[in-house]
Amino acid sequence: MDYLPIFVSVKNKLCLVVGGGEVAKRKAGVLLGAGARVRIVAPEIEPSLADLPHVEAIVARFEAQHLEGVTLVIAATNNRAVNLQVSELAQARNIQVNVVDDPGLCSFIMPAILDRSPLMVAFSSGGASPVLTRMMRGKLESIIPQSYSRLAAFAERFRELAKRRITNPAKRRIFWENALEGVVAEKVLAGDEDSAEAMLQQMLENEDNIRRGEVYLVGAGPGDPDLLTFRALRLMQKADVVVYDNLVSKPIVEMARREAQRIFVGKKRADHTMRQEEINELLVRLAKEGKRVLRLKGGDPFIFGRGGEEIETLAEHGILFQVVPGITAASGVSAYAGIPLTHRDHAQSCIFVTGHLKDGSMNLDWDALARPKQTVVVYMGLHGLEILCAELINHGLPDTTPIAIVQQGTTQNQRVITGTLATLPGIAQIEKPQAPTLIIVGGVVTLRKKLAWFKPKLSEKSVSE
């Protein structure tokens, strides 16, 4: 972060606006709306600006003396020399200063604001694109109605009472989530606060009924955060603990509730941070402690993600759980690589297999895989690439069959290496792809050059013979 996002109280404090035009008027209006007293300094000041209540208008050129007693400064002139002078003098006195449309002179940024007081949402691009921040505010304007102001005020009225009644912070947070996502909130938003108050009081009297621990088994998709589902995002913001795998990208982990504890349980070939049985036991223990546990798994939890084993254990111990499907790697990675899994000219069927069995072997049903007009997607198959290609050839597929390795698919570091069953093992020895990878076998690979649309940072390797 280039700036620390905070909300500052300026109520009854003196703030200085340097400038007397339309921009200065807008900035003064924001400060007045926050309860500040405003001093305006400029050689010329619009009458409508000087006549605003709680405004001290000084018709003069800016001088250092105008900073006396000031808490915060905004420079809103069209003269950069004046703006620079304001910035330097203010920062020399440790007074926070904003210069409109000149981030280099600012010690703080004025965000775009969505005002649902006491609920406030602020947007900032760090001065990079004020237009973009206003666009983002406009998007939220349509999904956060003005009535949310009533809901925030309603919650404020009962905050201290809830704090006294429910002393456990984790339980109190769950109480408020249940209230603000359920019927109580609907009543407030509809204007029926009397009914909402009665319901809230009843909830407070039945503290023991507040839901105990639960596990959310969430598919994080193949890597791109934009591929998360809405339900996944909602549950990620509820979690007390995040238990995540090696295949879950860092940007996705960071989207979970900031205060949540994070536990890495990633597994790589021959390098297991925690055995699967230990992960299962960890989920049970955390849930029994009354925590909401987000179990983040790359791709889809039920496609080579061992999610079935985890919920078997949860069910045996009577732990509540939810399962949220994710976009599996086969679907997401192939799409970003421009390789359709099925195509009527190349493949009428598609089969998913794992290239790493429980005993460490690659003993697959080769006769079923080596069929024409079929796409084979191999998870965790990089280590056994030579065996894979040789066995498919031995069981009837032409050695000219196209094959692709996609490394870190759907991310900005995506890399695609293509070849044939005969050539790809040699190419891979030279290119040295690194896990996580996905292997795609079949005629659909030839469509890649025509259909690829995703442009990663790194140049991709495409070799065929």
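Residue numbers count along the first chain shown, from 1. Whichever C-alpha set is largest while still superposing within 1.5 Å between the two forms counts as the rigid core. Quick caveat: nothing in here was measured; it's all calculated off a predicted structure. First, how it differs from the form predicted in complex with ligand SAH.
Once you line up the core between the two forms, the Cα of residue 97 ends up 2 Å or more from where it was. With the core superposed, residue 336 shows a C-alpha displacement below 2 Å between the two forms.
The Cα shift for residue 200 between the two forms, taken after rigid core superposition, is 2 angstroms or larger.
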The other form holds:
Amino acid sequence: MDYLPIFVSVKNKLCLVVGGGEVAKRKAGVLLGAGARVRIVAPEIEPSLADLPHVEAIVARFEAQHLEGVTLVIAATNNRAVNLQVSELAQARNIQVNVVDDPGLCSFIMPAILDRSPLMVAFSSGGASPVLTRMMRGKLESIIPQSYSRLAAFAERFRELAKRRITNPAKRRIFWENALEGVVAEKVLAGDEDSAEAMLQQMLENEDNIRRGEVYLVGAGPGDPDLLTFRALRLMQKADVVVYDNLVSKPIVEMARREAQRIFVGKKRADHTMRQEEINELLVRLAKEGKRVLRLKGGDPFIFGRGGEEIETLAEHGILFQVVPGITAASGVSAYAGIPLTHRDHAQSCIFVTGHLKDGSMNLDWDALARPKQTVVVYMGLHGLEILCAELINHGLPDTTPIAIVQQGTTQNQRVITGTLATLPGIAQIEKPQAPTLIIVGGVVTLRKKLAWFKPKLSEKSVSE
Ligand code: SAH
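Having seen the form predicted on its own, can you show the form predicted in complex with ligand SAH?
Up next: the whole complex, starting with the chain shown before.
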């Protein structure tokens, strides 16, 4: 280890920045952000910098006297001779000095920081590769969300109380792990501090409440793992058990915590590996065993996902749960297929319906669907395609209305088949699209030619009318 990482308090202390350019400005900003008073010395200083509160601007060349009363110095001029002079004079006076981009002249180096105050991550490659450091920072950005600030402040608020209530340090550690990894933390991160506080109080009152199972009902999006939310990913990496069905793509299931047990609960059309009631009961049982259960669902859990029924059962049993929205097939698939769901010229409204057949018919409000300037998105509609097209024509849509079937949208196997209400049922019989498929009806389908955007990995096949 070449450097000792420490966090220095510069609150109300005088720090010196030598230089008046962009870099100097940035460094002054960091120091001010940490509560320092900043003296800036340069032959020219922008008014936007000089006029800031807590800034003392000295328009002059650097001289030793500017070091008077200073706690630390940053030299950010583009003149090496000046930087060298600052470094030597500062070090002779035991003042910590940093010269930007010149580690040899530094007594301390500035780390890259990820500021989630009061939580602060600082890291450095010791000057070996600033680019690598920046890349690491980008990675950390995505796994430590902004809202961790709130979480750290929340934890700080209860630190003393927890210390008094749970005197055993080992138990206290478990308490905090549970609070900061569980539903309490998720409530804070979601901005609901009142509920988080109530839960925390409950945990503090009764140590039996500390290790409790919980269920995360998480929308996994339509297939491409890139379409997961940060929250989904975070919960996936925390789960003890993953309960998933057909629609969740394999690469996504693989992203869940490696040690987690995986339970497949199936559900293809007419081939229900587990009935819905059995799934509901399974979730309850696992949570009661104290497990963190990840219930992964395709798309969004509340859109044709029966997510509502699952959490109803959980609520009846008093089990903690949270719901994480996902990108529903309609938005994910349409985006990847180049079909905007609404458009000034083609559709001012958009309706999602399920085309699930019951006793060979589709029970839908056809008058509401067969309207001009509207997009209709049909989930689970392939088997009823013929009925769908016929009914829409019967209820007044021109038989030339464009319609698309998107097979396995957003995945490597995405395929778009387009036609009209009159022609598509015939085309589909020949093309035999593979489930899952989404049907999109309306003028917006014609925009696809202009707007289709493919991820490079998608070798998309398209068949047109
Ligand atoms: N909750 C899910 C929908 C579940 S219903 C969501 O919000 O997306 C299952 C139906 O969703 C499928 O029959 C199909 O119509 C549609 N679907 C889901 N993923 C799809 C995909 N990748 N491509 C095409 N259709 C998809």
